[in-house]
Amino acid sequence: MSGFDAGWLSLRAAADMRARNAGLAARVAAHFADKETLFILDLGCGTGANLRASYALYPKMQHWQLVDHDLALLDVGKQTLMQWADEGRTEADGTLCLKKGGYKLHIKFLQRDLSRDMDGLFQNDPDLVTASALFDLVSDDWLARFVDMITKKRCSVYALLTYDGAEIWQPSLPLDEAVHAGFLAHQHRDKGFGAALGPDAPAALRSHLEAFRFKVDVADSPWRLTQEYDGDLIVALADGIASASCESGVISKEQAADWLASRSKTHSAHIGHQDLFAAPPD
(Lines of atoms letter the chains of each structure in order from A and count residues from 1; the text may use other names and numbers.)
(Lines give C-alpha, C1' and ligand atoms only; values in the text may rest on other atoms or scores of the structure.)
Protein backbone atom coordinates (compact mmCIF):
# COMPACT_ATOMS: atom_id res chain seq x y z
CA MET A 1 0.00 0.00 0.00
CA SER A 2 1.07 3.60 -0.45
CA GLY A 3 2.32 5.55 2.51
CA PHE A 4 3.42 8.95 3.80
CA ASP A 5 6.65 10.00 5.44
CA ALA A 6 6.95 11.27 8.99
CA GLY A 7 7.64 14.81 7.79
CA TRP A 8 4.30 15.09 6.01
CA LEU A 9 2.45 13.55 8.96
CA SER A 10 4.08 16.05 11.31
CA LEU A 11 3.29 18.95 8.98
CA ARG A 12 -0.41 18.15 8.86
CA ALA A 13 -0.82 17.24 12.55
CA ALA A 14 -2.00 20.65 13.79
CA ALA A 15 -4.51 21.04 10.94
CA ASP A 16 -5.81 17.53 11.59
CA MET A 17 -6.28 18.29 15.28
CA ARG A 18 -8.23 21.48 14.58
CA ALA A 19 -10.37 19.77 11.95
CA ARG A 20 -11.67 16.89 14.06
CA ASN A 21 -15.38 17.41 14.61
CA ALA A 22 -15.85 18.13 18.33
CA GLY A 23 -19.56 17.34 18.33
CA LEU A 24 -19.04 13.90 16.87
CA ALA A 25 -16.11 13.27 19.22
CA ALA A 26 -18.40 14.02 22.17
CA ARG A 27 -20.89 11.45 20.87
CA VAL A 28 -18.11 8.87 20.57
CA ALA A 29 -17.09 9.55 24.17
CA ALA A 30 -20.70 9.18 25.34
CA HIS A 31 -21.04 5.86 23.53
CA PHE A 32 -18.16 4.32 25.52
CA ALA A 33 -18.77 6.16 28.80
CA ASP A 34 -20.03 3.06 30.63
CA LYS A 35 -17.04 0.87 29.75
CA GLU A 36 -14.12 0.50 32.13
CA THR A 37 -11.68 -0.80 29.51
CA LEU A 38 -11.57 -0.35 25.74
CA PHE A 39 -9.73 -2.41 23.12
CA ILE A 40 -8.91 -0.26 20.09
CA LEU A 41 -7.48 -1.19 16.69
CA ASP A 42 -5.90 1.78 14.86
CA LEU A 43 -5.35 1.12 11.15
CA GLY A 44 -2.72 3.05 9.20
CA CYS A 45 -1.57 4.57 12.47
CA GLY A 46 1.53 6.37 11.16
CA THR A 47 3.31 7.85 14.17
CA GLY A 48 0.36 7.50 16.55
CA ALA A 49 -1.26 10.90 16.04
CA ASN A 50 -4.77 9.42 16.13
CA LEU A 51 -4.13 7.91 19.56
CA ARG A 52 -2.69 11.14 20.91
CA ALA A 53 -5.64 13.13 19.59
CA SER A 54 -8.42 10.84 20.83
CA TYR A 55 -7.30 8.93 23.94
CA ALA A 56 -9.18 11.31 26.26
CA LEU A 57 -12.51 10.31 24.66
CA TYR A 58 -12.22 6.76 25.96
CA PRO A 59 -12.25 4.96 29.33
CA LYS A 60 -9.32 5.32 31.71
CA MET A 61 -7.90 1.90 30.79
CA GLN A 62 -7.13 1.40 27.10
CA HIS A 63 -5.51 -1.36 25.06
CA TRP A 64 -4.35 -0.21 21.62
CA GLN A 65 -3.04 -2.14 18.64
CA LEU A 66 -1.35 0.29 16.24
CA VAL A 67 -0.97 -1.06 12.71
CA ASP A 68 1.03 0.34 9.81
CA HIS A 69 2.98 -1.14 6.89
CA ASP A 70 5.88 1.29 7.41
CA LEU A 71 8.28 0.08 10.09
CA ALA A 72 10.08 3.43 10.16
CA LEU A 73 6.84 5.22 11.05
CA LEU A 74 6.12 2.70 13.80
CA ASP A 75 9.59 3.30 15.25
CA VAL A 76 9.01 7.07 15.23
CA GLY A 77 5.63 6.46 16.82
CA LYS A 78 7.13 4.49 19.70
CA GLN A 79 9.62 7.27 20.43
CA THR A 80 7.01 10.02 20.08
CA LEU A 81 4.53 8.29 22.38
CA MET A 82 7.17 7.70 25.05
CA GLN A 83 8.08 11.40 24.98
CA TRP A 84 4.40 12.41 24.99
CA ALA A 85 3.41 10.31 28.00
CA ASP A 86 3.78 11.39 31.62
CA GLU A 87 5.26 8.00 32.46
CA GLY A 88 6.20 5.07 30.29
CA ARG A 89 7.97 1.75 30.11
CA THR A 90 8.50 -0.90 27.46
CA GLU A 91 7.74 -4.53 28.26
CA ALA A 92 9.82 -7.44 26.97
CA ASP A 93 7.42 -8.06 24.08
CA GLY A 94 7.64 -4.43 22.93
CA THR A 95 4.34 -3.28 24.46
CA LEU A 96 4.38 0.32 25.68
CA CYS A 97 2.74 0.87 29.04
CA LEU A 98 2.02 4.57 29.34
CA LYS A 99 0.33 6.94 31.75
CA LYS A 100 -1.12 10.22 30.50
CA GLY A 101 -3.11 12.27 32.95
CA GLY A 102 -5.40 9.76 34.62
CA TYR A 103 -5.30 7.35 31.67
CA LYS A 104 -3.42 4.07 31.36
CA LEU A 105 -2.59 2.92 27.84
CA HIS A 106 -1.15 -0.43 26.78
CA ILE A 107 0.05 -0.13 23.20
CA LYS A 108 1.17 -2.89 20.84
CA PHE A 109 2.67 -2.20 17.40
CA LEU A 110 2.10 -4.38 14.38
CA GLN A 111 3.67 -4.06 10.93
CA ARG A 112 1.16 -5.23 8.32
CA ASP A 113 0.22 -4.43 4.73
CA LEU A 114 -3.46 -3.62 5.18
CA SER A 115 -4.15 -4.33 1.53
CA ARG A 116 -3.25 -8.00 1.98
CA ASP A 117 -3.69 -9.06 5.59
CA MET A 118 -6.88 -7.96 7.26
CA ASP A 119 -8.18 -11.12 8.94
CA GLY A 120 -5.28 -11.47 11.37
CA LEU A 121 -5.82 -7.98 12.76
CA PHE A 122 -9.11 -8.84 14.43
CA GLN A 123 -8.03 -11.83 16.50
CA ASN A 124 -8.23 -9.84 19.74
CA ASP A 125 -11.85 -8.79 19.09
CA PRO A 126 -11.46 -5.01 19.37
CA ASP A 127 -14.34 -2.90 20.65
CA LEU A 128 -13.45 -0.07 18.26
CA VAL A 129 -11.65 0.19 14.94
CA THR A 130 -10.36 3.65 14.16
CA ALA A 131 -8.42 5.23 11.31
CA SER A 132 -7.48 8.73 10.23
CA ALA A 133 -7.11 9.76 6.56
CA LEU A 134 -7.20 6.14 5.39
CA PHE A 135 -10.46 5.27 3.69
CA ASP A 136 -10.03 7.55 0.67
CA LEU A 137 -7.00 5.39 -0.24
CA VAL A 138 -8.84 2.06 -0.35
CA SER A 139 -10.95 0.41 -3.04
CA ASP A 140 -14.65 -0.34 -2.80
CA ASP A 141 -13.90 -4.08 -2.75
CA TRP A 142 -11.51 -3.64 0.17
CA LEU A 143 -14.07 -1.51 1.98
CA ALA A 144 -16.74 -4.16 1.51
CA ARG A 145 -14.44 -6.80 3.03
CA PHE A 146 -13.59 -4.47 5.91
CA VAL A 147 -17.23 -3.82 6.75
CA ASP A 148 -18.00 -7.53 6.51
CA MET A 149 -15.22 -8.21 9.02
CA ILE A 150 -16.30 -5.58 11.55
CA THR A 151 -19.89 -6.79 11.21
CA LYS A 152 -18.82 -10.31 12.18
CA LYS A 153 -16.76 -8.94 15.09
CA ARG A 154 -19.44 -6.38 16.09
CA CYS A 155 -16.90 -3.55 16.28
CA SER A 156 -17.69 0.13 16.29
CA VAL A 157 -15.90 2.32 13.73
CA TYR A 158 -14.49 5.82 14.14
CA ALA A 159 -13.15 7.09 10.81
CA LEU A 160 -11.60 10.55 10.81
CA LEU A 161 -10.54 13.04 8.16
CA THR A 162 -11.69 11.14 5.10
CA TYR A 163 -11.25 13.41 2.07
CA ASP A 164 -14.56 14.34 0.41
CA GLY A 165 -13.36 16.31 -2.62
CA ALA A 166 -14.48 19.78 -1.52
CA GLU A 167 -11.86 22.51 -1.96
CA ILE A 168 -12.09 26.29 -1.81
CA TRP A 169 -8.91 28.30 -2.29
CA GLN A 170 -8.76 32.05 -1.78
CA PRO A 171 -8.22 34.04 -3.86
CA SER A 172 -9.53 31.97 -6.77
CA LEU A 173 -7.38 31.41 -9.88
CA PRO A 174 -8.35 30.69 -13.50
CA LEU A 175 -6.64 27.27 -13.35
CA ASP A 176 -8.37 26.11 -10.15
CA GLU A 177 -11.08 24.08 -11.88
CA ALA A 178 -8.69 22.22 -14.18
CA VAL A 179 -6.18 21.54 -11.42
CA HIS A 180 -8.93 20.22 -9.15
CA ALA A 181 -10.31 17.95 -11.88
CA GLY A 182 -6.86 16.49 -12.45
CA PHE A 183 -6.31 15.98 -8.74
CA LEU A 184 -9.65 14.18 -8.30
CA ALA A 185 -8.77 11.89 -11.20
CA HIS A 186 -5.46 11.10 -9.53
CA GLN A 187 -7.24 10.34 -6.25
CA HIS A 188 -8.86 7.32 -7.91
CA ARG A 189 -5.53 5.76 -8.88
CA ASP A 190 -4.46 2.53 -7.19
CA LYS A 191 -2.86 3.28 -3.80
CA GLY A 192 -2.15 -0.39 -3.15
CA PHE A 193 -5.74 -1.54 -2.51
CA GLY A 194 -7.07 -1.40 -6.08
CA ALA A 195 -8.76 1.61 -7.67
CA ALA A 196 -9.04 4.12 -4.81
CA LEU A 197 -12.35 5.58 -3.73
CA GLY A 198 -10.81 9.03 -3.27
CA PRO A 199 -13.53 11.64 -2.63
CA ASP A 200 -16.24 8.97 -2.98
CA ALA A 201 -15.02 7.28 0.20
CA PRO A 202 -17.26 9.03 2.77
CA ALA A 203 -20.45 8.10 0.91
CA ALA A 204 -19.22 4.57 0.18
CA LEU A 205 -18.25 3.90 3.79
CA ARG A 206 -21.61 5.12 5.04
CA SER A 207 -23.48 3.07 2.43
CA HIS A 208 -21.66 -0.17 3.28
CA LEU A 209 -22.21 0.32 7.02
CA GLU A 210 -25.87 1.18 6.70
CA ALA A 211 -26.38 -1.91 4.52
CA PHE A 212 -25.40 -3.94 7.59
CA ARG A 213 -27.69 -1.80 9.82
CA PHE A 214 -24.92 0.04 11.64
CA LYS A 215 -26.04 3.23 13.34
CA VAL A 216 -24.03 5.85 11.45
CA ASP A 217 -23.28 9.42 12.46
CA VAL A 218 -21.35 11.71 10.08
CA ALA A 219 -19.97 15.24 10.51
CA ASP A 220 -17.82 17.60 8.49
CA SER A 221 -14.18 18.01 9.53
CA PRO A 222 -12.57 20.33 6.97
CA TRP A 223 -9.09 21.72 7.08
CA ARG A 224 -9.36 25.50 7.41
CA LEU A 225 -5.89 26.68 6.48
CA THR A 226 -4.51 30.19 6.56
CA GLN A 227 -1.19 31.54 5.37
CA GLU A 228 -0.49 32.93 8.83
CA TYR A 229 -0.75 29.61 10.67
CA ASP A 230 -0.37 26.96 7.97
CA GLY A 231 1.99 28.43 5.37
CA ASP A 232 4.30 25.40 5.17
CA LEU A 233 1.37 23.01 4.92
CA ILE A 234 -0.25 25.11 2.19
CA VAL A 235 2.96 24.99 0.13
CA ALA A 236 3.33 21.22 0.55
CA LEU A 237 -0.35 20.61 -0.18
CA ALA A 238 -0.36 22.80 -3.28
CA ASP A 239 2.81 21.10 -4.52
CA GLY A 240 1.22 17.67 -4.14
CA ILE A 241 -2.01 18.74 -5.83
CA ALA A 242 -0.21 20.37 -8.77
CA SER A 243 2.01 17.30 -9.29
CA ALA A 244 -0.95 14.92 -9.10
CA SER A 245 -3.00 16.98 -11.54
CA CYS A 246 -0.09 17.11 -13.96
CA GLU A 247 0.41 13.33 -13.69
CA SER A 248 -3.27 12.90 -14.60
CA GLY A 249 -2.59 14.73 -17.86
CA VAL A 250 -5.19 17.42 -17.23
CA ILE A 251 -2.69 20.27 -16.98
CA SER A 252 0.81 20.75 -18.39
CA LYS A 253 4.01 21.04 -16.37
CA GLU A 254 4.08 24.75 -17.13
CA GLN A 255 0.51 25.21 -15.92
CA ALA A 256 1.28 23.21 -12.78
CA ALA A 257 4.31 25.42 -12.05
CA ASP A 258 2.31 28.62 -12.58
CA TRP A 259 -0.55 27.44 -10.39
CA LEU A 260 1.83 26.30 -7.64
CA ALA A 261 3.71 29.62 -7.64
CA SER A 262 0.45 31.49 -7.02
CA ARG A 263 -1.10 28.95 -4.68
CA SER A 264 1.94 28.86 -2.39
CA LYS A 265 1.03 32.42 -1.40
CA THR A 266 -2.70 31.74 -1.07
CA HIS A 267 -4.58 33.52 1.73
CA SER A 268 -6.65 30.52 2.83
CA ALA A 269 -7.83 27.07 1.83
CA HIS A 270 -10.84 24.97 2.84
CA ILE A 271 -10.16 21.27 2.23
CA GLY A 272 -13.15 19.05 2.86
CA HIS A 273 -13.07 15.97 5.07
CA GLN A 274 -15.66 13.99 6.99
CA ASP A 275 -15.62 12.17 10.31
CA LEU A 276 -17.82 9.13 10.87
CA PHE A 277 -18.82 7.05 13.86
CA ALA A 278 -20.78 3.85 13.43
CA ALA A 279 -22.03 1.43 16.09
CA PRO A 280 -23.16 -2.11 15.26
CA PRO A 281 -26.88 -2.94 15.43
CA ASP A 282 -28.27 -3.99 18.80
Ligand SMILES: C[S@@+](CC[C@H](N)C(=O)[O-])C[C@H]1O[C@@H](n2cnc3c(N)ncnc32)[C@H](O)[C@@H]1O
Second form
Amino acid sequence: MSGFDAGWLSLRAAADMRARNAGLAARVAAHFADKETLFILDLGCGTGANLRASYALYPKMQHWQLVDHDLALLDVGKQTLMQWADEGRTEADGTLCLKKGGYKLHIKFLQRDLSRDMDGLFQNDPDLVTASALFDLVSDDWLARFVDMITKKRCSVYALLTYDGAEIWQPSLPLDEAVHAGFLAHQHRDKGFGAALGPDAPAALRSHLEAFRFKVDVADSPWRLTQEYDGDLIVALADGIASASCESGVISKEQAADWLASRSKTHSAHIGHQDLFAAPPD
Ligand SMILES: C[S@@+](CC[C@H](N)C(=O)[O-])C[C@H]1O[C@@H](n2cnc3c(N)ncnc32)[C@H](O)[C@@H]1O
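Alt. form predicted together with the ligand, vs. the form predicted on its own above:
Next comes the full complex, and the chain you just saw is listed first.
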Protein backbone atom coordinates (compact mmCIF):
# COMPACT_ATOMS: atom_id res chain seq x y z
CA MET A 1 0.00 0.00 0.00
CA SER A 2 1.07 3.59 -0.50
CA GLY A 3 1.86 5.57 2.62
CA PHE A 4 1.91 9.35 2.47
CA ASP A 5 1.99 11.49 5.56
CA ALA A 6 0.85 15.05 5.93
CA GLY A 7 4.44 16.16 6.72
CA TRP A 8 5.72 14.89 3.34
CA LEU A 9 2.77 16.44 1.47
CA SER A 10 3.39 19.76 3.20
CA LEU A 11 7.13 19.60 2.44
CA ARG A 12 6.53 19.09 -1.28
CA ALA A 13 3.65 21.58 -1.66
CA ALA A 14 5.76 24.65 -2.55
CA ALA A 15 7.83 22.74 -5.13
CA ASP A 16 4.63 21.28 -6.58
CA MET A 17 3.08 24.73 -6.85
CA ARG A 18 6.11 26.10 -8.73
CA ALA A 19 6.29 23.04 -10.97
CA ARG A 20 2.71 23.15 -12.30
CA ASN A 21 2.90 24.08 -15.97
CA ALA A 22 1.54 27.63 -16.23
CA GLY A 23 0.84 27.47 -19.98
CA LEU A 24 -1.27 24.35 -19.62
CA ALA A 25 -3.02 25.83 -16.56
CA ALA A 26 -3.99 28.86 -18.66
CA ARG A 27 -5.46 26.56 -21.32
CA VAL A 28 -7.44 24.70 -18.64
CA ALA A 29 -8.80 28.02 -17.35
CA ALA A 30 -9.77 29.07 -20.89
CA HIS A 31 -11.57 25.74 -21.43
CA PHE A 32 -13.94 26.38 -18.52
CA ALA A 33 -14.15 30.18 -18.86
CA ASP A 34 -17.76 30.13 -20.14
CA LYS A 35 -19.10 28.11 -17.21
CA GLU A 36 -20.56 29.70 -14.10
CA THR A 37 -20.29 26.63 -11.89
CA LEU A 38 -17.93 23.67 -12.03
CA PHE A 39 -18.26 20.20 -10.45
CA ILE A 40 -14.79 18.81 -9.75
CA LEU A 41 -13.71 15.39 -8.49
CA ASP A 42 -10.20 15.34 -6.96
CA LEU A 43 -8.82 11.80 -6.67
CA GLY A 44 -6.09 11.02 -4.10
CA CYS A 45 -6.56 14.52 -2.70
CA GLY A 46 -4.31 14.11 0.35
CA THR A 47 -4.65 17.33 2.35
CA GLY A 48 -6.23 19.31 -0.51
CA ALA A 49 -3.10 20.81 -2.11
CA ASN A 50 -4.48 20.36 -5.62
CA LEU A 51 -7.58 22.38 -4.76
CA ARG A 52 -5.55 25.15 -3.14
CA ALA A 53 -3.20 25.32 -6.13
CA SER A 54 -5.88 25.31 -8.85
CA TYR A 55 -9.16 26.86 -7.64
CA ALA A 56 -8.33 30.22 -9.26
CA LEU A 57 -8.37 28.58 -12.72
CA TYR A 58 -12.04 27.69 -12.45
CA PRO A 59 -15.36 29.60 -12.36
CA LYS A 60 -16.33 31.57 -9.27
CA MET A 61 -18.71 28.86 -7.98
CA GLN A 62 -17.12 25.44 -7.47
CA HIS A 63 -18.37 22.13 -6.07
CA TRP A 64 -15.52 19.82 -5.10
CA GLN A 65 -15.57 16.18 -4.06
CA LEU A 66 -12.22 15.35 -2.42
CA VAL A 67 -11.46 11.62 -2.29
CA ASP A 68 -8.71 9.75 -0.47
CA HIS A 69 -8.47 6.43 1.37
CA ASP A 70 -6.48 8.00 4.21
CA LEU A 71 -8.83 9.45 6.83
CA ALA A 72 -5.99 11.19 8.70
CA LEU A 73 -5.05 13.13 5.53
CA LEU A 74 -8.68 14.07 4.91
CA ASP A 75 -8.93 15.40 8.48
CA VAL A 76 -5.77 17.50 8.06
CA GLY A 77 -7.18 18.66 4.71
CA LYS A 78 -10.40 19.90 6.34
CA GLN A 79 -8.47 21.92 8.94
CA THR A 80 -5.94 23.25 6.42
CA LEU A 81 -8.64 24.37 3.99
CA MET A 82 -10.61 26.08 6.75
CA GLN A 83 -7.50 28.04 7.82
CA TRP A 84 -6.59 28.83 4.20
CA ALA A 85 -10.01 30.28 3.31
CA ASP A 86 -11.00 33.89 3.91
CA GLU A 87 -14.29 32.68 5.43
CA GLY A 88 -15.68 29.27 6.08
CA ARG A 89 -18.35 27.18 7.78
CA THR A 90 -19.11 23.47 8.02
CA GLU A 91 -22.60 22.25 7.15
CA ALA A 92 -24.38 19.48 9.10
CA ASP A 93 -23.36 16.85 6.51
CA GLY A 94 -19.68 17.86 6.78
CA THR A 95 -19.55 19.95 3.59
CA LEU A 96 -17.18 22.92 3.88
CA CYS A 97 -18.56 26.15 2.43
CA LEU A 98 -15.58 28.44 1.87
CA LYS A 99 -14.96 31.85 0.39
CA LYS A 100 -11.53 32.62 -0.99
CA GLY A 101 -10.66 35.72 -3.01
CA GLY A 102 -14.10 36.10 -4.58
CA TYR A 103 -14.54 32.34 -5.19
CA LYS A 104 -17.19 30.20 -3.48
CA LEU A 105 -16.13 26.63 -2.84
CA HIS A 106 -18.39 23.83 -1.60
CA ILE A 107 -16.19 20.91 -0.61
CA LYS A 108 -17.27 17.38 0.27
CA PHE A 109 -14.83 14.76 1.59
CA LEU A 110 -15.07 11.07 0.88
CA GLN A 111 -12.94 8.28 2.30
CA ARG A 112 -12.70 5.70 -0.46
CA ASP A 113 -10.15 3.13 -1.63
CA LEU A 114 -9.94 4.00 -5.31
CA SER A 115 -8.23 0.73 -6.15
CA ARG A 116 -11.42 -1.18 -5.27
CA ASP A 117 -14.28 1.17 -5.64
CA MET A 118 -14.87 3.94 -8.12
CA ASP A 119 -18.63 3.28 -8.34
CA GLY A 120 -20.75 6.17 -7.19
CA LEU A 121 -17.97 8.74 -7.50
CA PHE A 122 -19.32 9.91 -10.82
CA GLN A 123 -22.97 10.06 -9.73
CA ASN A 124 -23.00 13.87 -9.69
CA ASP A 125 -21.67 14.03 -13.26
CA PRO A 126 -18.47 15.97 -12.57
CA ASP A 127 -17.32 18.33 -15.31
CA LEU A 128 -13.70 17.68 -14.39
CA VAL A 129 -11.75 14.86 -12.76
CA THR A 130 -8.42 16.05 -11.43
CA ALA A 131 -5.57 14.44 -9.50
CA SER A 132 -2.09 15.55 -8.56
CA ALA A 133 0.79 13.13 -8.01
CA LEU A 134 -1.50 10.10 -8.22
CA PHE A 135 -1.35 8.41 -11.60
CA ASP A 136 2.21 7.03 -11.24
CA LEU A 137 0.83 4.86 -8.39
CA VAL A 138 -1.82 3.11 -10.49
CA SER A 139 -1.67 0.10 -12.80
CA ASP A 140 -2.42 0.03 -16.50
CA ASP A 141 -5.59 -2.06 -15.86
CA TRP A 142 -6.87 0.48 -13.34
CA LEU A 143 -6.12 3.29 -15.79
CA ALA A 144 -8.10 1.51 -18.50
CA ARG A 145 -11.11 1.20 -16.15
CA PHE A 146 -10.75 4.85 -15.13
CA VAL A 147 -10.68 6.07 -18.74
CA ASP A 148 -13.65 3.85 -19.58
CA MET A 149 -15.58 5.51 -16.74
CA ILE A 150 -14.73 9.09 -17.70
CA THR A 151 -15.48 8.35 -21.36
CA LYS A 152 -19.00 7.24 -20.41
CA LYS A 153 -19.43 10.32 -18.22
CA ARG A 154 -17.76 12.67 -20.74
CA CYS A 155 -15.63 14.40 -18.06
CA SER A 156 -12.47 16.38 -18.72
CA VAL A 157 -9.29 15.23 -16.98
CA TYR A 158 -6.56 17.41 -15.45
CA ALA A 159 -3.71 15.24 -14.13
CA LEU A 160 -0.82 17.06 -12.56
CA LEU A 161 2.69 16.21 -11.46
CA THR A 162 2.80 12.64 -12.74
CA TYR A 163 6.39 11.38 -12.35
CA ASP A 164 8.06 10.71 -15.72
CA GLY A 165 11.37 9.16 -14.67
CA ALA A 166 13.67 12.06 -15.60
CA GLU A 167 16.19 12.91 -12.89
CA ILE A 168 19.24 15.14 -13.06
CA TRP A 169 21.19 15.79 -9.89
CA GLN A 170 24.03 18.33 -9.76
CA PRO A 171 26.85 17.64 -9.34
CA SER A 172 26.66 14.09 -10.72
CA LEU A 173 27.95 11.14 -8.67
CA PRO A 174 29.29 7.74 -9.79
CA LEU A 175 26.41 5.96 -7.98
CA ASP A 176 23.63 8.01 -9.66
CA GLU A 177 22.91 5.51 -12.42
CA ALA A 178 22.61 2.49 -10.11
CA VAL A 179 20.50 4.39 -7.58
CA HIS A 180 18.18 5.59 -10.34
CA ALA A 181 17.82 2.07 -11.80
CA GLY A 182 16.85 0.73 -8.36
CA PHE A 183 14.40 3.57 -7.81
CA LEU A 184 12.71 3.01 -11.19
CA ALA A 185 12.34 -0.70 -10.40
CA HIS A 186 10.71 0.25 -7.09
CA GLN A 187 8.36 2.64 -8.87
CA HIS A 188 6.77 -0.34 -10.63
CA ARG A 189 5.97 -2.14 -7.36
CA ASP A 190 2.35 -2.52 -6.35
CA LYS A 191 1.17 0.64 -4.55
CA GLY A 192 -2.30 -0.83 -3.97
CA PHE A 193 -3.59 -0.74 -7.56
CA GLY A 194 -1.58 -3.66 -9.02
CA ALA A 195 1.85 -3.28 -10.68
CA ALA A 196 2.37 0.49 -10.73
CA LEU A 197 3.01 2.37 -13.96
CA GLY A 198 5.56 4.64 -12.25
CA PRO A 199 7.41 6.66 -14.90
CA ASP A 200 5.34 5.07 -17.69
CA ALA A 201 2.17 6.70 -16.34
CA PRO A 202 2.22 9.94 -18.40
CA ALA A 203 2.49 8.06 -21.71
CA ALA A 204 -0.06 5.43 -20.65
CA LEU A 205 -2.62 8.02 -19.55
CA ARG A 206 -2.21 9.90 -22.81
CA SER A 207 -2.52 6.76 -24.90
CA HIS A 208 -5.68 5.49 -23.12
CA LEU A 209 -7.34 8.89 -23.50
CA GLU A 210 -6.37 9.29 -27.15
CA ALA A 211 -7.76 5.81 -27.87
CA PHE A 212 -11.15 7.26 -26.87
CA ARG A 213 -10.54 10.38 -28.99
CA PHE A 214 -10.03 12.76 -26.08
CA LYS A 215 -8.19 15.94 -27.07
CA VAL A 216 -5.02 15.68 -25.00
CA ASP A 217 -2.58 18.44 -24.14
CA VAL A 218 0.60 17.54 -22.21
CA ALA A 219 3.32 19.76 -20.72
CA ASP A 220 6.37 19.29 -18.52
CA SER A 221 6.12 20.20 -14.84
CA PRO A 222 9.47 19.26 -13.31
CA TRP A 223 10.55 20.00 -9.79
CA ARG A 224 13.53 22.36 -10.03
CA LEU A 225 15.04 22.11 -6.59
CA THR A 226 17.97 24.05 -5.18
CA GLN A 227 19.76 23.58 -1.89
CA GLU A 228 19.15 27.23 -1.08
CA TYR A 229 15.32 27.04 -1.27
CA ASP A 230 14.47 23.34 -1.01
CA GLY A 231 17.08 21.88 1.34
CA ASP A 232 14.63 19.93 3.53
CA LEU A 233 12.76 18.54 0.52
CA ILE A 234 16.05 17.47 -1.11
CA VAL A 235 17.05 15.55 2.03
CA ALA A 236 13.64 13.82 2.32
CA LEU A 237 13.55 13.04 -1.41
CA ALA A 238 17.08 11.67 -1.47
CA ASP A 239 16.27 9.56 1.59
CA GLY A 240 13.17 8.12 -0.10
CA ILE A 241 15.04 7.39 -3.33
CA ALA A 242 18.01 5.77 -1.55
CA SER A 243 15.73 3.55 0.57
CA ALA A 244 13.59 2.52 -2.42
CA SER A 245 16.64 1.74 -4.53
CA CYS A 246 18.13 -0.33 -1.71
CA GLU A 247 14.82 -2.21 -1.23
CA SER A 248 14.92 -3.09 -4.93
CA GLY A 249 18.26 -4.84 -4.26
CA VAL A 250 20.14 -2.81 -6.88
CA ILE A 251 22.39 -1.03 -4.37
CA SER A 252 23.66 -2.09 -0.96
CA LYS A 253 22.79 -0.40 2.36
CA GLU A 254 26.29 1.09 2.46
CA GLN A 255 25.95 2.49 -1.06
CA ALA A 256 22.53 3.94 -0.18
CA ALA A 257 24.00 5.63 2.90
CA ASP A 258 26.96 7.04 0.92
CA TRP A 259 24.74 8.35 -1.85
CA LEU A 260 22.29 9.89 0.63
CA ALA A 261 25.08 11.64 2.55
CA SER A 262 26.33 13.30 -0.65
CA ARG A 263 22.91 13.97 -2.12
CA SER A 264 21.61 15.67 1.03
CA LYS A 265 24.10 18.45 0.26
CA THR A 266 23.43 18.42 -3.47
CA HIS A 267 23.48 21.73 -5.31
CA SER A 268 20.34 21.19 -7.39
CA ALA A 269 17.96 18.55 -8.69
CA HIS A 270 15.58 18.30 -11.65
CA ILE A 271 12.84 15.70 -11.12
CA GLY A 272 10.63 15.17 -14.15
CA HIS A 273 6.82 15.32 -14.02
CA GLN A 274 4.15 15.92 -16.58
CA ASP A 275 0.80 17.70 -16.48
CA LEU A 276 -2.01 16.61 -18.79
CA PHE A 277 -5.36 18.08 -19.73
CA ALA A 278 -7.85 16.10 -21.77
CA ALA A 279 -11.24 17.19 -23.06
CA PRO A 280 -13.80 14.64 -24.24
CA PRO A 281 -14.51 14.39 -27.96
CA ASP A 282 -17.22 16.75 -29.32
C1 LIG B 1 1.55 11.69 -3.66
S2 LIG B 1 0.11 11.85 -2.72
C3 LIG B 1 -0.64 13.27 -3.50
C4 LIG B 1 -1.64 13.95 -2.62
C5 LIG B 1 -2.22 15.25 -3.19
N6 LIG B 1 -2.94 15.02 -4.42
C7 LIG B 1 -1.15 16.30 -3.38
O8 LIG B 1 -0.86 16.66 -4.53
O9 LIG B 1 -0.59 16.75 -2.36
C10 LIG B 1 -0.93 10.52 -3.29
C11 LIG B 1 -2.28 10.48 -2.60
O12 LIG B 1 -3.02 9.37 -3.12
C13 LIG B 1 -3.70 8.76 -2.04
N14 LIG B 1 -3.96 7.35 -2.38
C15 LIG B 1 -3.04 6.40 -2.63
N16 LIG B 1 -3.65 5.21 -2.86
C17 LIG B 1 -4.99 5.45 -2.77
C18 LIG B 1 -6.15 4.62 -2.90
N19 LIG B 1 -6.04 3.32 -3.16
N20 LIG B 1 -7.36 5.20 -2.76
C21 LIG B 1 -7.48 6.53 -2.48
N22 LIG B 1 -6.42 7.35 -2.33
C23 LIG B 1 -5.19 6.82 -2.48
C24 LIG B 1 -2.73 8.89 -0.86
O25 LIG B 1 -3.37 8.73 0.38
C26 LIG B 1 -2.20 10.29 -1.09
O27 LIG B 1 -2.99 11.25 -0.47
